[in-house]
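The chain below stands alone, shown as structure tokens; this is the form predicted alone.
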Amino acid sequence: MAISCSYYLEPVDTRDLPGRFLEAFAAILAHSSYAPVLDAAARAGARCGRCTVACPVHQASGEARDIPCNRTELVLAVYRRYFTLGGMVRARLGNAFTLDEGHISRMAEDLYRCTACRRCKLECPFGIDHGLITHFGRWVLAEVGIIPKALRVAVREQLEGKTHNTSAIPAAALRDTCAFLEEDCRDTHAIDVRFPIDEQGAEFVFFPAVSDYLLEPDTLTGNAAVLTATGASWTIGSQYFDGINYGLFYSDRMLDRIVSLEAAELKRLGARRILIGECGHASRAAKAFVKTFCGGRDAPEVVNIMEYTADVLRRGLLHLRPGTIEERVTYHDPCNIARSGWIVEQPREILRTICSDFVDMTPKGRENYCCGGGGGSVSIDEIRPFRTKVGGAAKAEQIRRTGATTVVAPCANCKKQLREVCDDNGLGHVKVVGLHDLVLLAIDAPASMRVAAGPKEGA
């Protein structure tokens, strides 16, 4: 049986596929800390279905394969049969599950229907992290060449391409873009902002989602305006400037290599801290795994730009004009920064300051619904109808209930997904922006940043 899936760039080598899959499974168990996780889940054997009420994909599809514990069982069935004593004994008695290409093909499809939002963990009475087990299964699949083509292409360019970033932006183009943003900010907002590049000894090296340089200029300009207004010591590195880390979605081996590039750029520039822009998965990848792979207790601190902005606002170092944003605004919590409770209230503090009509979605914060494009699925354009009509159905209904005309989504992937969700679910009137897009409109810049107005036309 051939592996049939629209996600793959190259044909999958099916020669002895089950054998190679088991070899990869064994190697990852031997050289990582996943074994205790799988063993605990396999012993618990939780199939109560409590996770169904938490999963937005299953709520929309109604399909049994989208129940988180059923998806987890695809991986645990392999673990029990081939990596536990009981499974080996049952195999000798001739009454055991046997891994074949059909089972692998089913994993290839079903594991990528999950958005890896990890909302299901909140409901599991055993605390089983179905999202983590899904990630493990994806990693094993990746080691035998089964990877969605969008993820494979992006990571290949990041690690092996000439530009070393997922959008293939050359360093010269980065410099031109930053110079243009500085000029445009003077013309449009009458304030001077700086995008320093390759400055040695700065406190922060800034890593946004590199796609922001192409697609989200107001977000980046808002970031720079806050940093400039508060006298931050920061820089962008020209040798590596991409916060995106698609390894988080399918392979810890790739995840390690990518966060190591951030740490290396920090060291090259003699900086102390990593500053991540408005991107959920880029923030979580750096926050959780720079420490894991790049120095342990001695690893550099990771800060998200929203943490920075909230902190300087509280300390009176940043001044924003209250009530500047008059339309109704709501906030989407990116799963990668909200599910753990890391970044929940900080952006809301900022929005309540600058918005005269801010409303929250229900549920919110740690219990938020995924945008529907999590786990890397946002990059897989072949499944857009599934992403927006199934994965994003709960989020579309949340937005509709708020009556908001602006959704703040401080994440590059969430922005792309939510724009498509709104377009595909009758919410075309809703605008999706970054948090710092609105901060840029509300900032009360110090006199040192203000640009004198030129003479009026015809004067």
The other form holds:
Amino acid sequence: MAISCSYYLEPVDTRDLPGRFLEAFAAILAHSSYAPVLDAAARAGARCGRCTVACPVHQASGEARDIPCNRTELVLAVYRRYFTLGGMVRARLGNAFTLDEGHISRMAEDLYRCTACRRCKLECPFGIDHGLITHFGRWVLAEVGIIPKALRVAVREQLEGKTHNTSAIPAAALRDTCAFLEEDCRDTHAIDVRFPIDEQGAEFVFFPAVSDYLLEPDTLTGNAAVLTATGASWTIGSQYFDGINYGLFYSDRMLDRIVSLEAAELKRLGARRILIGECGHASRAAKAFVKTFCGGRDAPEVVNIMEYTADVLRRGLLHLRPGTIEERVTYHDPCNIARSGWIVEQPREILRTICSDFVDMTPKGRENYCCGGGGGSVSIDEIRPFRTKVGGAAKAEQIRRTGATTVVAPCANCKKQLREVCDDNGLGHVKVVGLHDLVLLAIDAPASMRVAAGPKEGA
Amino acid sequence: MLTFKHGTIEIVVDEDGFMQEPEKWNEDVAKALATTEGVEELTPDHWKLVHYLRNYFLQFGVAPMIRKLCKETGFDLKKVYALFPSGPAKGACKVAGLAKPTGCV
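Structure of the form predicted in complex with its partner chain (previous: the form predicted alone):
First the chain shown before, then all remaining chains and molecules of the complex.
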């Protein structure tokens, strides 16, 4: 029997799959801190269903398997039977749950219907973090070779490929793109921005979602404009320049190896702080796990570009023209930076400054709805109808209600997903942009950055 | 391993029909791949886009930033979608023999 699920898989070795799954489960429990998490969840095990009202996937699909505590139960059933005394005793008495390929197949499908938005955690009276348990289950699946191909191929290139990034961009192409962006900004906005590469001893090394170098010229140029205008000491590293970390979605082992690449590039360049671009999961992966895996108290500090921009705006170092953006704008909170309350107000401060018609969605901030493409699912093209019509249904309705024509989504994952959500839900007139795309339009650049009008040749 | 056959053309592709061996690309392969994108005939504008992508790929090993593609071919995004309905990454790049873009693309 082969594993069947709705995303592409590389060939899975199915010999003694349940046995190998249990071996991986045991190894992870032995070498991590997940055992107490599973133990507490297994003891509570109430399945009261309060989470049904929190989960946007369940709200749209109506399917029982999409209720967060049912999803958690898939993992806990294995834990109880094979890793608790009671489970082992009950198995001797007969009629116990037995792990088989069918159960593994179900986990492969159902754990990837979750977008890891962790909204359900807000509702659970037992404090069970269903997102964490789904993450654990995905990690065990990954150890037996069950990983969506889109994630696996990207991480393989990032860790073992020639380019060391998820979009396979060679360093020469990065340099070409940065030079193009500098030129394009002069032509379009008549300001000089710089994309410094490999400058030793800079304060920040900048890691955006690497896909921005293919898709998001205005986000990147806006980032560079703020940094240039405020005299920041920053650089891009040519040996490692990708903020993306799909390890956050399926494997702590990969998560560790990927954040370690960021820390190593910082060390190579003699830099002090990690600056993450507009990307939710890249920010959370670095913020939460550089400390865990790269030096504890001595680990470098992690800053998101929106924190930086809000800070220089408050301190009067950055000048933005109030009311530059006149159309109605709303803001989408990426789950990975908003659920914890880390980045909620900073982007709104910036938007209220530059937009004359800013409206919020309801709910928002820590209680926001996911774009529907979280947890790595946005990279899986083959599940687009599920992502946009089920996972993104609540978000589409929220956007519609604001009447906004521009949605600011400061995250590469959310942006890609929301463009598809808008296209597939009759919101084709809505533009989805990054925060710094708008900052770029509103920046009142210092004279030193302004390019004189008219042809430059002559002299 | 999946293969795509069209007339005398036979190439190895992934699940979405992207070439797995980009070095085997030639104009006849491009014509064959274009049929999978609903493009029956490659006009001079199609070729301009395909050759630009192909040459950039040969020089840099990856597709160019989409804005650079637009600026250097003189085609806006709307025109690119008119030529290749699945868009620059999934349509034009496929016909130009590039591998499927990975990551958040």
